[in-house]
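Encoded as structure tokens, the following chain is the form predicted on its own, with no partner shown.
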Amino acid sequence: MPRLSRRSFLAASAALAARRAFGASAPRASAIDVVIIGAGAAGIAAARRIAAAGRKFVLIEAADHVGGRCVTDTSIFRVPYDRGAHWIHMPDLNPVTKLAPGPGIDVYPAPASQKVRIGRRFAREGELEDFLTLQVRANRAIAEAARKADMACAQALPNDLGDWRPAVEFVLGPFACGKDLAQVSAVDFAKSAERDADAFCRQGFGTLLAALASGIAVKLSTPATAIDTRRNVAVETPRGTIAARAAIVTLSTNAIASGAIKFTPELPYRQLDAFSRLSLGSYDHVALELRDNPLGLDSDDLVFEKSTDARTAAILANVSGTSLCLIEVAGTFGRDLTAQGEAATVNFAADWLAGLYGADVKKAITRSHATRWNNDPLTRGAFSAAAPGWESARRALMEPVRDAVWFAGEAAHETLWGTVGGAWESGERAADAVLRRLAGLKEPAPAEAAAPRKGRSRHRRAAPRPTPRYEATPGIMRED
């Protein structure tokens, strides 16, 4: 028999103990403590926190790859493509960011300014002035009316926008939220943290995820069909049941209210009208390659228009120093033009650019793709906004179920909610809540939610500077 010596044992230990922290061999399924449905960034989090309490635990995807609704495409531009979130908020305390490895990862800030299309021309001073200006009342109006009661935001708005009334409607709106104004929740729009700096990973933000995963065990192609929590838990996969002692499930709001999984027993009522109310808006990225930059445009320039009625979007040029443009179509327009396909999709870009900029774009594409995320089975749109009247149904949804279950994502976060760090945020949470259960401990006191603040920006161009830069006469998966 071979001689065990004591650096021999010390390595046998290590590799066993590295083994079950990361799930790397899959244990006995008696043996798991906790089994994630899902591996984007809340599961990712979640299989984190876990792995360093030293619990066994299995992480499981539908998917082919980790990453959610935050994954990074290299295949079609051979560029890295954001397919989904790309705008990385807060960096300074964003915890995505706060953990980047940082050979290989570059994470740099977005330009502070913003430029508007009038027509043929860029809109001068004034009238930028104009629109940042009437983009602060919007938002102090929607939160002193949410201090009142919830309401629609549109309900809030003011009544003298004027002509820029429709360009303002989609700032906050559609590519705020996702959904247009009339199926926003105010006080859920009122409460959103302020995202007033941001950042781009020029790998991708889904390659800067996926790198926050590597060591972690992931079984994919293996979606769950079916949790009973009669006795413990088992998940049902088409690969077998998994038993354990809880589960954390990060699907989206719309994949659970489709019923991608069906609960034994059933979730209670409280828990199925949270994920009703919290619905997924749409947010889809036209992404064009642009031979020559016929736009004029500098790397990462955001662009809106100065748009009539609802049929518009967003540009964000030259990503991270390439030739590649992404036209921001969401909303309700966005959810009825994705729906025709992406041939369409793909046209109204072309079309809508060459309105702005003259027909000779169209001749400067060289290839193109257009996200749907509305039609992904695994996801059925971008990331949610609660319902008017329905932004307590984030707090409904942090709830565990049967001491059992407990959901993560951007959904389950009230301040943070459609950003890859509220996701992230959620994903520890509800990892330390399952750690209390196991341990025997009493969950703490919820805390309030804090209160809105008035005049807040909800997105980080939505205030003027004192001294704004401005361009000849100048965010989905943001994390969206």
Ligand SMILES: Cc1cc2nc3c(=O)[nH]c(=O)nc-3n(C[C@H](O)[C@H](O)[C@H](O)COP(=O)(O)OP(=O)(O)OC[C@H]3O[C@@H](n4cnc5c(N)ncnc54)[C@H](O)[C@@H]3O)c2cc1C
The other form holds:
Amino acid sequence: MPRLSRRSFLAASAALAARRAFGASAPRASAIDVVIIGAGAAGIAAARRIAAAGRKFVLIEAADHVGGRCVTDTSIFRVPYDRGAHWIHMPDLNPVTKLAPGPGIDVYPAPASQKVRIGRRFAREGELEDFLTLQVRANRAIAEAARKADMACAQALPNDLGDWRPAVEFVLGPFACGKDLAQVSAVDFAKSAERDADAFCRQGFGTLLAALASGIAVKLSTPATAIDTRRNVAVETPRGTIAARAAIVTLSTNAIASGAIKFTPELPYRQLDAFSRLSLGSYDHVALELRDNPLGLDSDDLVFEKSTDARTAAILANVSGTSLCLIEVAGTFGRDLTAQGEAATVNFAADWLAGLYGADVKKAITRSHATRWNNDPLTRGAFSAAAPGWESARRALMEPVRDAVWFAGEAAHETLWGTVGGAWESGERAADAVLRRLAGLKEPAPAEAAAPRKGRSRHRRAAPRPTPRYEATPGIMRED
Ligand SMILES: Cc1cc2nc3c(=O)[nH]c(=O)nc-3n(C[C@H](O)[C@H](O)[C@H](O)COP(=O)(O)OP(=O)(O)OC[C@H]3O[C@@H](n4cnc5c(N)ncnc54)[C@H](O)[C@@H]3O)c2cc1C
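Now show me the form predicted together with the ligand; what you just gave was the form predicted on its own.
Below is the whole assembly, all chains and molecules, this chain first.
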């Protein structure tokens, strides 16, 4: 029989308390300290923190699985397929890889280089150099503009990007932010942490995240429908009302803005505004199983196109050495495309690949799937990017409501927004704030609480360094 660690003992105690609270028709306010809503990265991180502090919590999740936007499917292709997050940014610093427990999970460095397709051939070394130099220049121009005013990134771009402009715009806009650069705040972009090294998890990033939820009791298929903060906190679900002293809400900005949860009293206008200013961009995978590697690419090769307009995509080839290739569609083009349905999205990907590699590629497709995150009612998009002029909305999101409700999630992070690591850190931060409030301690000054990482500029998924391997044990304790 496995020995109980202090952490799993605390988690088990919290789970027991949660079960008791759910069984009762009128739960006592004192039974639960915190109700955590949403079991994605932020919710799991918050739950682990609260459990470690010995406080009683209930973690509820609307879906029938944990992970949210970081989830691995193994049924469609019979190999791990990350339907959401796949890249582990900055694995040396990423809280998720730093925590990964036990054997069974293999995290390995992503290749350092990118490739570029120009029609039917690859870019030559000099052309690749031009492309990378222009990306760096565009990054710098946005950072410089951001020091003066919070304009749209598109306004800050250098004029002389020449015929590389559509490719540079795709990499920095739709591919990195899920939105076209005209819709992205230059300050938000410039503040986001440099992601100069990446890693992948052979079993899937979602599997790794699920392993971190192991031992945490999660009430699945239990959507919160209303939160009343007039007297303590009462969270309504179809399975009954949960009374607690505080709530941590980790729903995506679009899910909150859609009114999925009714707040009584209504949320302050400042916060409501923040959710709409931090709306989610569009980013989807078209997953194609390709027989006999017709693209001739290596494991985890990343390929962009020197495109002539916004109708473009990126390829992540032979994921972790399998025959699965992800065609990444994003931004306004990706949003319009995926709105036409899965078949139309897969057709675009197949035609686009055929244009770059020849018509025979289409014959090699043995299975396909396209995610449509904008249509997922529990998420309604991919990840947040602030509208021009609205970077400050992230701080508004982090303010507690009536000293009873804290928002967490990727949007509530000033430098790691749009990432699993950012969501995780925001969950921990919200949990720490709740624990301070429960202990009757004062909050630190806002500047200290929200200090961004200094000296970094955004350069997503560029020139990764080799990173160590990590080990973890998968397994989730579930309650249905
Ligand atoms: C296609 C795609 C690719 C991405 N690629 C990367 C990447 O490569 N690397 C990276 O770091 N990040 C990536 N991201 C972003 C990353 O997935 C997110 O930033 C992160 O997973 C968000 O975690 P979260 O906890 O904030 O939110 P979520 O994961 O959205 O968690 C919120 C949870 O709340 C649940 N919920 C919703 N409504 C209710 C309700 N009413 N009651 C109870 N529960 C509810 C949801 O089901 C969900 O489980 C990608 C995202 C997408 C969509």
